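Here we start with a single chain on its own, the form predicted on its own, put down as structure tokens.
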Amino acid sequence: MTFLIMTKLKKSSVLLIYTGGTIGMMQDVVTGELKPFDFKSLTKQIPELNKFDIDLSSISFKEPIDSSNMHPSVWIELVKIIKDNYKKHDGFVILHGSDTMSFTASALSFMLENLSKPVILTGSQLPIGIIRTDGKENLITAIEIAGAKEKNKPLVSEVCIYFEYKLYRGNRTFKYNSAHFDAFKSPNYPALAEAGVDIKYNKSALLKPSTKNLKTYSELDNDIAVLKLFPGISKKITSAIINSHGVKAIILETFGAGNATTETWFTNELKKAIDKGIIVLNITQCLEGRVIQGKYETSSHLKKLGVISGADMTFESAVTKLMFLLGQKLTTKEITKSLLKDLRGELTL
């Protein structure tokens, strides 16, 4: 006689990390003012959480941060929290203001190497305490995704943003809408999952989990300037930005497929910067598409100068990738090589 031994699978454990933002606000019934609510009473605000077969824990910042005040020091703190709790939990959900969520998601993707567990950022356009809030659905589904397993292993193993029924790779997103619930887009990479009656995962688009130990980084360098081109941009302003004291890298926001003015003064200013060892990274102002240096005459001169193509990276990803690489005290050659390499699924080669 053969006996089938059934083993009960261990419940998923998810850690909620509240940094601030609209999602964690309650409206005072007397004054109408919005104020942070106590996350210890989270299940009172969202009783649906009691129905989860997931162990939930939470950590809340002592002073919630408006996402407009987001800073690299906060990213470092988040990385430390995840590192300290990595072995205790199967997934992490970070509650965050939507305005700079894509920057944080992009930064964390670079600072957390060899991820084998999900780190899901979510938030809302309306506070939890508002009747029509989008926060409840966003939070509930983010937790479900963070705790989802297949063959007893996490289904997702990367830094993501979940918002309005869609899961995106964090470093592929940008906030494009402040008036509707679908606040984010990922123009150059498909959604990782869509939540309807069921959550349907786009498994071919997901990053594979790492078999190596988690490696974290806590050094960032924000000595970066941004030069956004427009017709008629002046030499005086361009020179002031490029020659700002302490600048180590410049993000050049160009037209179309990476095109820029061919005026001699502009080319000379860029050449002087590159000759001094300043990194110049070319990303397009277009919200969809990629930089292809050399496709047109108006980008060929950039390629010859040594301007680096940002391919289809978002602005948010370009900023945080540069901060990350500069923080590792790499040589200019090493940084250039890494910018052209897909480190965390942030660009299409």
The other form holds:
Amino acid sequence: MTFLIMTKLKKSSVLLIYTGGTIGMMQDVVTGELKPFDFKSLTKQIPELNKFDIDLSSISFKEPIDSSNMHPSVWIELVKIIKDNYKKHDGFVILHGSDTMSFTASALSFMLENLSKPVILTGSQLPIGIIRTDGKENLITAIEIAGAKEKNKPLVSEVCIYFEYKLYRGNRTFKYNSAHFDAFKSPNYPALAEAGVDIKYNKSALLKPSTKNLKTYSELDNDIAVLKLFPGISKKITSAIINSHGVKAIILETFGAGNATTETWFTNELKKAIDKGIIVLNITQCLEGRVIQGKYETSSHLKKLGVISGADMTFESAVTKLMFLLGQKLTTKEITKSLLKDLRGELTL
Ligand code: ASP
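Show the other one: the form predicted in complex with aspartic acid, since we just had the form predicted on its own.
Full complex below, order starting with the chain above.
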């Protein structure tokens, strides 16, 4: 006799975390300014949320913020919310302003180690109350992806951004357009999924779910300076940035494949900083491609000095990876080693 064993598929449970951003804003009738509104109004605006075959719970920040006011302390708060609710839910959706969404996604990717569940950030370019809003589709599909399972296990297990029909690895993205619905790009890594009639997952591009327990980090150090090069940059200003009081790491935004001026004063300033134990990380101003130190004479001197190649990391990933590593009070050698490593899919080796 054959028995048919039926395993009842458990309904997915998704936690929605509302931090603010345009998606939940309304227009002030007097000034015309966009200001955050009460989260309850958001669920009223999207009655479709009640129709989902997903158990949806939500947490809202008491004071929703425009993401231009985003801060590492908020990332720590978000990590705590996810940690405290990790066992109870199959996935997480964070509603966030698009302006700094890539920074938050990158930071969370480093602060949440061994993920086996999705953390999807989404938002919109137009407030949800406006007829042509992109917020409804973004939110509904983000929830669907956060609740998506295969063999009763979450399909996605990393920090992502879902925006305008595409799911991206969060730490590969940047906001490139403030006027189009299609606001994000991930030039050095393919989209993880595309939503059309069906949601098509690019399974080979997804990170594998971790079999270890979730490990969270709540120390970040923001003693970082950024030096964006341009032809004719002054010695005086460069020196002021490099020698800023308390700086522990400098992100050097270089030209092309990681190139910089070979003027002696510049090399000397960098050498002094590196000798003091300051980390200097080289990322390119180009939005696509990577740093290859030593390809040109104009980057060989950086390599010799001990400038670290940021490969194809975005600026957002470079900043947050440094904050994360500096926060762990590691030695310069250990930080260097980790910067060169692919920790969360943020760089191509
Ligand atoms: N200024 C808004 C924010 O980032 C823009 C948006 O939500 O798209 O919070």
